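In structure tokens, the next block holds one chain alone, the form predicted on its own.
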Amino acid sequence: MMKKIKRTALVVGAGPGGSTAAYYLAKLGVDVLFVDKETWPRDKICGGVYVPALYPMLKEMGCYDEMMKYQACSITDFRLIDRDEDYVDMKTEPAMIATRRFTDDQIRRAAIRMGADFMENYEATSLIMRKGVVKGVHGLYHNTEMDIEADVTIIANGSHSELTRQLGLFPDPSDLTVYAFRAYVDGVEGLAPNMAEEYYVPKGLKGWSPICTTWLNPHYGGKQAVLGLTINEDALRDSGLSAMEFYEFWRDNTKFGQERLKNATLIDKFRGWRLPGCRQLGKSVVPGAIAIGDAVGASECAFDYGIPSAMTGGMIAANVIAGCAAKDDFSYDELNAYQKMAEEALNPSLGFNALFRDELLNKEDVMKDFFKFVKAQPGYPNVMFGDTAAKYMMEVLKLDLGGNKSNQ
């Protein structure tokens, strides 16, 4: 016989967004169960960047200090390298680079400590729908069918989410979607211990990409690094190469590739995922459910940062649901308060990154002019990325940033 569970709030996905939602729901006194299909701790295929905007939340959750113990490095500088291997260096607020296997687990543990119930090895396969309202999920618990019903469901299971696809919420814009791959490497040469490097389409290949196609994030003094590829569909098609051939071209035919990796060895194999970004937060609420983070493509589209949007969304969703629970009213009108609150919190940063991508990074000649502008700033290279990028977009490109702002 199929087993059934009934809870007030169900969170599907225990990544940073889902665990944050579970933490705040428990803190606000809401009966909550959060589930994940993996066995924890689990690894996550990405760059593992936690930006300073998240630190107050991590400290409130009581996991900041423990996460810092697992920090591989603190990124304070980054370098953008163009097709001709000209580059510009800038400063950023210190960002935590860490292995997601450990740091994500600290956020999950914080939710459990606060009183949220957790179930691993539960794969949500589809939504329970009654008269157009989400009432929980059908799923498999250790390959045994189990339904979990809830007054409200938070969908936080990432860019692979079949649940948001079922609802028609999952965006799939080809111009904002990248194929991403990551591996750990040892024996990297010349990489500064606190500087991330981002490389754009190398000379000798056709096309251009507003997303850096290759990147290195240093670990443990710079000899180890996370090596990544983020290639949008257009750039990959124009190159005429597969993703691995694209990487091999960069490694073998560029000055930086040859220097950085001449003595390097892969610690593990390349693993990949498909990641959609956005210019503004899309529709995230349906009757009975709120979707957050990558499950609604909420990553920033210039640098593919998804953790800030996911965790902020999780906190906001928890507060909205706590209000619904206090009134015993989980109607769509009540839940939809999330949409406006999340847009107000997330769209300034999403909008800034969209402008930076579309008006600057997407145009090779403009990017070169930006390099000249940055190098001409007083104090270069000790100039802040966010402030300098905003200054260029307003003074040179004559863009009205409105309320858009960087979270860097």
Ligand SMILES: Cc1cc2nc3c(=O)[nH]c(=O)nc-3n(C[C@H](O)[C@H](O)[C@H](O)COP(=O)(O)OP(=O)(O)OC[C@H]3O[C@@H](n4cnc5c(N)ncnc54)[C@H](O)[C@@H]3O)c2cc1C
The other form holds:
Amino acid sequence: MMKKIKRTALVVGAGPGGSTAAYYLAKLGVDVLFVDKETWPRDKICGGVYVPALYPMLKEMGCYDEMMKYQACSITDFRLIDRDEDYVDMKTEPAMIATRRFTDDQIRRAAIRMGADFMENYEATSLIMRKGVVKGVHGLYHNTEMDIEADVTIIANGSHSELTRQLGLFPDPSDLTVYAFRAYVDGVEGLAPNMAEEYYVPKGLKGWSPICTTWLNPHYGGKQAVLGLTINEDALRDSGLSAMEFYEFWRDNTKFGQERLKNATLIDKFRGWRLPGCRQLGKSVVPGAIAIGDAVGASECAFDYGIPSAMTGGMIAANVIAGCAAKDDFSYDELNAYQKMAEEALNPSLGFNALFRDELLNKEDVMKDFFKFVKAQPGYPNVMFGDTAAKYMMEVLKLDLGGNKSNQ
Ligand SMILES: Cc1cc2nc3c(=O)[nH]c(=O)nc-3n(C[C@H](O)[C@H](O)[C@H](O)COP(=O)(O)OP(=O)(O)OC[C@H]3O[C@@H](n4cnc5c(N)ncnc54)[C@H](O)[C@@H]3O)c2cc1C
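For the form predicted in complex with the named molecule instead of the form predicted on its own, what are the coordinates?
Everything in the complex follows now, all chains and molecules, and the chain you saw is the first one.
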């Protein structure tokens, strides 16, 4: 016989978004079960950069010290390299780099410590819908059918979410969607231990649009690194190349590729993930459910950072749901308070990244002019990325940044 469970709040996905939601729900006294299809700890294809804006939340959850202790490195410097392999260096607030196998597990454990119930190996396969309201999920637990019913469901199952697709919440803007690949490499040459390098489309590749980046983040003193490759979906289709061919082209035909990787070996396989980004947070609430993080494409579209949106979204969703639980009112109007609160919290950095991408990174001449501007700043290269980029966009490009600002 099929098993059934009924809870107040169900969170699908125990990535940073889902585990953060579960943590705060438990902290606020809401009965919560969070589930994940994987056996934990699990890996996630990611660069593993945690921007400092996340530190207060990590501290509150009791994860910060452990993550700092075992982080692979701290990034304080950032090099942008253009299509001609000219580059500019800037500073960022120190960002933590750590493997997602480790960090996601820390956040998941924090939620369990706080009192959230967790079930691994549970794969949600579709939503339980009644009269247009989400009432939980149908799923498989160790390949046996099991339904979980809930007053409210947080959908946090990442960028392959079939649940947000079912609801029409999954955005698919091909100009903002990248194929993102990652491998760990050993024997990298010349990469400073505290510097992330980000390379844009190398010259010589026909048909590639901007926002094809290759990046290296150093681990353990710079010899080992996270090697990433993000390629715009349209560009990948136009090029006729595979992602691996793009990587090999970059490695064999660019100065930086040759220099950094001439003696390097891949520690693990290059593995990829389709990642939609956005310029502003899209519709995230339907009757009975709130969707957060990659499940609604909430990644920043210039640097593909998505952990901040996922965790902040999780925290806000938990607060809204705790308010609903206190009134025993899980109506759409009550849940929809999430939309405005999340937009206020997330849109400034999503918007900043979108402007930076659309008006600067995507325009070869503008990017060159930006490099000149940065190098002319007093104290260069000790200039902060966020402030300098904002200054350039306002003073030179005459853009109205409104409330948009960098979180780096
Ligand atoms: C190559 C690459 C590099 C990146 N680098 C960075 C970076 O350096 N910094 C940064 O901030 N962001 C980065 N990102 C983005 C970041 O990884 C995501 O935005 C972030 O993981 C989103 O968190 P999430 O909780 O929404 O989803 P996820 O982390 O994807 O977690 C979703 C969870 O749901 C589970 N799940 C999926 N389907 C189901 C189901 N049907 N039933 C039950 N469970 C399910 C999965 O097992 C997973 O544990 C990168 C992304 C890529 C692809």
